[in-house]
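Here's a solo chain for you in C-alpha cells, the form predicted alone.
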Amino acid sequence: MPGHFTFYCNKIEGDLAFFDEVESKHAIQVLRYGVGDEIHFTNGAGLSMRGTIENASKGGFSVRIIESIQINKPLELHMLMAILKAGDRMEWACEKITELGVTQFTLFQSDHGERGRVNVERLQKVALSAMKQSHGAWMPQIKVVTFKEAMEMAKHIAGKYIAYCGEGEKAGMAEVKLPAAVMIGPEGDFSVKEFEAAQNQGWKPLDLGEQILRTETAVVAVAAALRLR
C-alpha cells in the first residue's frame, strides 16, 4: 500500500464517502491504492476521516469511514493581499498560507497596486493541494473584494494590522497576537488615502522590519510568524 497521503471528499452519505474523477485519478491511478487499502480524507471544513476503499475505478471510487474526528478549527488569521499583476506569484502565495493554516485569504485592489486579474477558481485548487500535502482538515477562505470592503470583512476582530511603509508609530510583530487580521499592500505600498481610511477603522500600523519585502514574500512571512510561535 502507498504511504501516507491525505484527500479530499465532499460527498458524504452515512459512513460512505465518495470520491470525484479527480481524486480517483491521484489515488487510484498514480498512487496505486486499491480495494481494501486504508486512506485518510478530509472535507475541508474540519473532519479528518479514514476508512477503507470499497469500490474503484477511473471515474471514482467509494470508502466506508471507519473513523471520523472532528478537528478544532485554529484561532483566526485572516491575511488580505493586494491584487498582484503575476497569477503565480499570488498562487505561491496561496500555497504557502494555507500550508501554514491561515483561514481566510483576501486579495483586493489598491491605488498603487497592478490591475491584475485573479483566478478565484485556480487559487482554491492551489488551496486545496496545499492543505491535502499539509494534511490540514480546513480550507482557506478565498475571496476577491474592493480595498472598502476588505477593511469591513475583519471589523469583528480586534487586532487588526496594516503593514505600512510610511513614518510613524508601528506596531512590531511581537505584539500581534491571534485571532488577528493583517493586510499586505502593494508594492508601491498603500495610498495616504487608503492608510488613513484603514486608521479610521481600527488598523493598527505594522512594522514588519527594514528589509522592503515583496508583497507575496510579506504576507507569507507575516503567517508563518504568528503560526510558528
Contents of the next structure:
Protein chains: 2
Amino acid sequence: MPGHFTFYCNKIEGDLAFFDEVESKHAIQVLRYGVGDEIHFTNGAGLSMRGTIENASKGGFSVRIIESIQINKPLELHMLMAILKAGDRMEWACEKITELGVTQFTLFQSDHGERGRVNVERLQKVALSAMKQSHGAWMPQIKVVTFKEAMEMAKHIAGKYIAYCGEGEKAGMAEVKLPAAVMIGPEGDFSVKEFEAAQNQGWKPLDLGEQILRTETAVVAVAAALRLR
Amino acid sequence: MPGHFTFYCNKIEGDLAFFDEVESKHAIQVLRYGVGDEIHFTNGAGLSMRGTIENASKGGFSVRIIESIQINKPLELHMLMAILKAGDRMEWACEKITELGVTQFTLFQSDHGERGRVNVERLQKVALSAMKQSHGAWMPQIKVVTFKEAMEMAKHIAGKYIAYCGEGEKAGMAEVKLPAAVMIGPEGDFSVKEFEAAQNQGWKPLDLGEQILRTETAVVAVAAALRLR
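I've shown you the form predicted alone. Could you give me the structure of the form predicted in complex with a further copy of the same chain?
Shown next: the complete complex, the earlier chain at its head.
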C-alpha cells in the first residue's frame, strides 16, 4: 500500500507530522492504514516525505518522518481565468491545471464575464486532492481578484500573455517560454478597455489558433501545451 | 443573432437543409429563430453553411442554403483512451478533444482498465454540442474497441505513440508530429503484454514528463500540446 497514495500534512514539528481529521478519515478509516505502516505525504510546498504511523485515531494521526526530500518548485506558470458562471467548470480547470503543475491559479472579474462569488475553499480542496492523486508536492496558489489586481499580480514576470480573440498582431504559443503568465478571458472575450490596459502593462496578445475554445478549455490547453514540450 | 450559434444538419438535398427535432427545439423554441432568419450550420464533415429558414416547426425546419464552404480536415490526430469507470470523465475528455480538433477518439479495453459499457451515443451528443459550441465543422469519429482492435486502427499512421509509465527509452512530446495516434492507458498503466504487443506493431513509447496525469487529463493534455504549437 505505501507509495500508492500521497497524503497531505501541513503540521510538522521536528520529525513528527500531525495529520488532520480529513486525512485521517481517508488513511485510517477508508484505506485502513494502522500503527507501524509506512506512509508517503507532502506539505504542498515542495516537501515530499516518508514516515511510519505512530498513533492513529479517526480524529487524527501522527507520523515519525523517516525521509524528507525537497522537490524543486516547477518553473512559474501562472494561469489567470475569467470567473465562470458554472462552478463545476472552474473546479474542473483547477483540478487539471494542478495535475499539470501550474504554480498559480487566479480567477478574475472581467467586463464581459461573471461576477458571481467563487468558492475558493472548494477550489483549494479540489487542488489538494488533485495534487495527492498525481503524487505532486506543490499546491497552486489560488486567488480571486479584480481585473486590475490580476494584471498587477504578474508584474515581475517578463512573459505575460493575454489570449485576446480580436484582430491584430499576436504571439504564437511557440514564442511562450516559462516562467510565464497567461490570461484567458470570458466567453464574450476581454473588453477593448481591458485589452488596452493589459497591453499598456506589458501583456502581449496571444494567438490560440483557429478553433474557438471554451474559457476553461483554453486554460487547461495552454497549461498542457507549456508543460508537455 | 445569426453567427452566434452553429447548428448541425446532416440531411441536405440540393440547396435545402432539413433539421431534426433536437436542433429545431434549440433554434426555434429556445433561441426563437423564425422564417427568414439567417442561420449558420455544419454537417460535422467539413461543410460550413449559411442559409435562411424557409419554414419552421417544433418538429423540424428547413433552410435554403445561400453559401457552403468546405473546411479542410485538420491533420489527423487520433487519441486512444483506456475505458474509465467514471462516465463523466470520458464525456469531459470527449468534449475537450472535440474543441481541440481531435479527428478520432477511440476508447479501448485494457488489462488494467475498466470493461464496463460505454455510452457511445451519449459521447456523440457531447462531441456534437462541443463542435457547435466551438463553431467547428468536423466531428471526431468515436469508437469503442478491444486493445487489439485499437492497435490495428492506426496501422496507416507512421507516428504511433503509447504513453507508457514503465522504464525504458522514450520519445518526448517534441518529437511527435501530426498526423499522429497517441494511446493513453488506464490508471494501472498498460500491462507489459500490451506494451510489448504495441511496440511490435510500431507504437513508440512516449514520455509525458514527471507529473503523473489522470488518464483523461493525459488525453486532453496531449491533444492540447499537439494542437497549440
